[in-house]
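The chain that follows stands alone, in the form predicted alone, written as structure tokens.
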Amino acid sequence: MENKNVKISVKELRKSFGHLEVLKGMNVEVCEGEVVCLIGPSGSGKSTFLRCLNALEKITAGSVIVDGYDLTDKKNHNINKVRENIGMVFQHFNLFANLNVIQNIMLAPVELKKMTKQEAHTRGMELLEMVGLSEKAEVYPSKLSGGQKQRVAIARALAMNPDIMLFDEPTSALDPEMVGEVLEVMQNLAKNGMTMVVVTHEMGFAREVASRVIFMDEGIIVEEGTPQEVLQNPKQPRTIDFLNKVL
């Protein structure tokens, strides 16, 4: 990791919901341009970890530093500044049903006064072109397939020109034939050097695109390394057991 720009630094991160400790002292660094895939069984803390990276969850203990901002520092009132730099894509799209596609994409840059309406519209159309949906600009979300909704959600997250993209199981709510179109957009982002943290069950994507794979279970990192190391030559019995079930 020498000489690399560290975008995310997580030290001894703990997160509890009441008496239930979901994250038990996680340490992770993500450098610029890296694609880190988090895999593991349901309930292992992957999504909670992701939500801690942009302060959607309150951190119980430890530190999370994103782009130099300490999210755990009480004096850091700039949490929204940090969030502007982080695009997040959820499992269930979270598009606004009462806005059409281009309005969904323009909303944040205009509301946060990052762009004029005209600039946001131009940028929105470029992003729709990029995700292969320019002809759907005036369509409402209810008229889109799941794969199209997710591609719009990715375009919307990119509208703020983030440095980092977080994906929380972006394909798990999709019909199998729509998964490929979303993964292709993500693959292109990775090729263009976007820093990405992806919670996924798509082992093929992790194998082909990830710079690093982290296997989590019960709130800890069990194993991490290159896709080759973790997916093809896992060392830990728990990793081997999990991969035997999913591969």
Second form
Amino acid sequence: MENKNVKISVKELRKSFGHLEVLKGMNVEVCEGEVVCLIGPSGSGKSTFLRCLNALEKITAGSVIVDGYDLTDKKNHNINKVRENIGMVFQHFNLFANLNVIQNIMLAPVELKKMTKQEAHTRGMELLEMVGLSEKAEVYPSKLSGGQKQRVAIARALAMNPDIMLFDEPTSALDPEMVGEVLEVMQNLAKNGMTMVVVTHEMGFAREVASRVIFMDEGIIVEEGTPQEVLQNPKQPRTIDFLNKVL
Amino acid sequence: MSFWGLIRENGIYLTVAMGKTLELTFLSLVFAAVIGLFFGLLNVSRYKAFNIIANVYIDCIRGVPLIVLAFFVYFGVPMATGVRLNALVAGIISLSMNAGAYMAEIVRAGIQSIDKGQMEAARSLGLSYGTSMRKVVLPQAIRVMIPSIINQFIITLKDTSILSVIGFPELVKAGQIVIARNFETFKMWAIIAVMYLIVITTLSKIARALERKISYGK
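Would you mind giving the form predicted in complex with its partner chain, to go alongside the form predicted alone above?
In what comes next, the whole complex appears, and the chain from above leads the way.
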């Protein structure tokens, strides 16, 4: 880890909603090309943690440094610029309902003047090809299945050519038979060296793809390590308990 | 005189007055839309101060009858400032201020009906709040708002009749002038009622056809 390029550095991150403290001091470092899977019971703060990484949630205390920008120090960066470099995929897809598939993908690159319409269209079609949905370019999101929506959402996030991808339970809202197609796309991304932070309940995916697994409970990191260490030989009783329930 | 005779005699005069009524309605609604969008956006803003400004405006306007607002703008303001407004300008100001308050509520409700995930997804791509609103949230919100906007349109069209009190020559005022001459009270008001009915029904039919047309891929 020492000689690698650190992409995300989180120190003593705390997040409260009113009186409820959801994150109680998280310390995480993610290096370039790493795939970090966050697992843990519902309500453990996994999604909140992920949403702090692109400042969708306001950070209560501590520091989150992404690409060298300290997200807690509003003066030294423009959050929109930082977000251009961090793709995010949501549990409920959140495709823009007023735009068709290719427009969904083209919107950000064109609006942010990263590409001309022509370039964005070409890039969009490449990405659709990559996720196996070229023939759906002109279709509106309401006509797609859950798995197709999520693959479009991944393509949309990739259109900005981000260095980092965040996945917030990308397969939790899918019918079981559609989980595979989405995981496959994610697996290919990981293979191509994308830095990824994935909140997931897919232990199979974590085992095969993750470079590191973090088990969270009640707003703290209980255990972290390689998939073998955490999933095969967990040391903490809470981890063992959780894994017994889900496997 | 028969209905037909009355229509033949006053038809053109009343049609012109209906034209004035529609002119007043359209112009007022254009300004009301701008006012409504402005205060509606203030109302959904994260900043408390903006919410308060919007709510003060909405409460003040909704708490004052249109006729009082019209008297205030047409008679009151010139008295205090010395600037004399003609009836059309005073009418447009009062109607658009009034309809603007209701439009602001329509805009707020429309925006709030759109899933938060749409804004979050747009922001996560690096788009600004304004761009996300303009390109993603508002286009969807407007679709939700259309039935309420049609409704407001009809209300405003009917509210123009209140401006007969400041002497604006819209349909009701024109009717009063005709009746003062021929005393055909029953028949004349019936004719005027039917004129409103035809115009309002036609416009709402057109608007509904439009509403169906802009529904995307659903």
